[in-house]
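In structure tokens, one chain follows: the form predicted alone.
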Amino acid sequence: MMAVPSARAAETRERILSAAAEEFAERGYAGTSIGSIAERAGIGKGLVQYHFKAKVDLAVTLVQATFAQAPFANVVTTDPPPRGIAAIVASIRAVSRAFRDTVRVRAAVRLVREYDIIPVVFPTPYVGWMAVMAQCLRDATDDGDIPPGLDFETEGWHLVATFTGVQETSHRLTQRQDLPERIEEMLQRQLRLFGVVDPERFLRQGSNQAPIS
């Protein structure tokens, strides 16, 4: 008997949370309110503020859930799973299907990027990522697919920088309809940039263009 309102109530959270993931990724934080995401749930505000007390809650709750998952937290669902440049090559294009298909990415990645403006401390995003790419690169190098001589920290953190401009230009321009042709485009030219050995034999698996669940 106890199981159905733990089980109501666990429903109810997650619908709050995506009627609020779908207004901050459309509103922004500030054009955001618990009414309009009352309105959005198709509830009472009073029930929005029973489980989150602040729109802040809710923001903060997003984010964190958002970064802590695949893709951004890296978790490999492929056995044997990727390594080096294949891993690369699979850990961008998820991401860019995750902000491209997925509102929750969109809303916790517009909340980030509005940090100054809302009273909390956020985690850091990228800086996982960024480490991950330079791993890859390292094993990449150790398996003879790019010569050696790159600093691998550096690229790594160029490597992410290049893709955050790139879906940033994307959704400014076409609502982030181009980005997987343009994230395509990105990739065959950094794996130039490193050197790649046969870089189309990377790039012809796998592909950007499925929905991410």
Contents of the next structure:
Protein chains: 2
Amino acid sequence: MMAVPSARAAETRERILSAAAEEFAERGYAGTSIGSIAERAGIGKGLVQYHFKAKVDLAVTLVQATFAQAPFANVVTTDPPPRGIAAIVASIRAVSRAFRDTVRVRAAVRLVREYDIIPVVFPTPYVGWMAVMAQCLRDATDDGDIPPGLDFETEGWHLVATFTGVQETSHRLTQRQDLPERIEEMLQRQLRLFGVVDPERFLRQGSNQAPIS
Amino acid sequence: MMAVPSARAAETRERILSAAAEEFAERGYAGTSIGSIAERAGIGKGLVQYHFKAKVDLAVTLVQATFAQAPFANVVTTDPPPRGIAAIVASIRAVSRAFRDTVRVRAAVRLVREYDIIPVVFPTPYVGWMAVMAQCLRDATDDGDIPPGLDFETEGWHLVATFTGVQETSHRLTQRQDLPERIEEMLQRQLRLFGVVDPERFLRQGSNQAPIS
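And the form predicted in complex with a further copy of the same chain, for comparison with the form predicted alone?
What follows is the entire complex, opening with the chain shown before.
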């Protein structure tokens, strides 16, 4: 019998992906199996395998979906889009919110970190975001918001590396409960390092707003 | 037949630990087995199991040995010991050298990161080091090397989190080839953030020296 794509099938597929995301986020790639995903989704193992042949296919689907999507693709959805320092603040807040609130993002990030035990090539993390941050710093310099003389590539590297460490440390010590305040502390320090004139004007709008969705 | 502890047995044990460290560092806990360790050590599986009953025992031994040892135990071996900003610079350089040069340290750090798939309780990372860094900042303030007003605990948290991100990012993008220069860039930025008076006097001795061994 041929499968007929249907709303029901799409719904089952989403249910499997949600269960897989929870499993991968909590237990990692090695700790997850088609069986544990089926159990969490409350469906049979055969139905999972009808939609996704193997565990690795679920991992790839989750990673691709996350990295194709704002804020990871650095898609800006406000009009006008933020620029310079405002764009850096919006991007870092949006990514940290996504880590904290979205289990599919947490799963994807963990899977990418576990790349060396997963038999597939994932996109290289960090480098795209570093380039975008470097460009924002260049724009901020052009706009007169920071003094000239910054090495944009080096600062972009350290900005992304620092974010990575803040989210990893908050994850390990508080399951990301303190991530929003740690991100604000980090932004204050970074803006000070860049020599931003009057940094508060970029920070006072509050971390619960969503300039990038 | 009773086993007689001997130099030969101790040598075999060290050979097994070295092979296990290489396996864990390269392939993680899930990717390593008693069989792959035996193969790498060039000895029989039975002999590995004579010394270490299970994979988890090897993991625990490696983690305990690393965290009992300078620089992770924050044991200072110079006389007089460094203090304040000099101690921060020495500690961060020593830990980053250990990451880069010592496979047993890389194995231990990876195992601690993979704590949620290993059936044993590891020591909580970061917090001891954060407390030591906070104390160093307090000493530096007392000594007049940084202006008063710093929140020592918050700065200690961010210093360790930033180091974590720098080493993880360097690991992922260059297999830690650029770690020494990234650490120096990071130290320059951190000392600037703390408001250190004349930061170069703490940095110019060069990153290839070993104030903490």
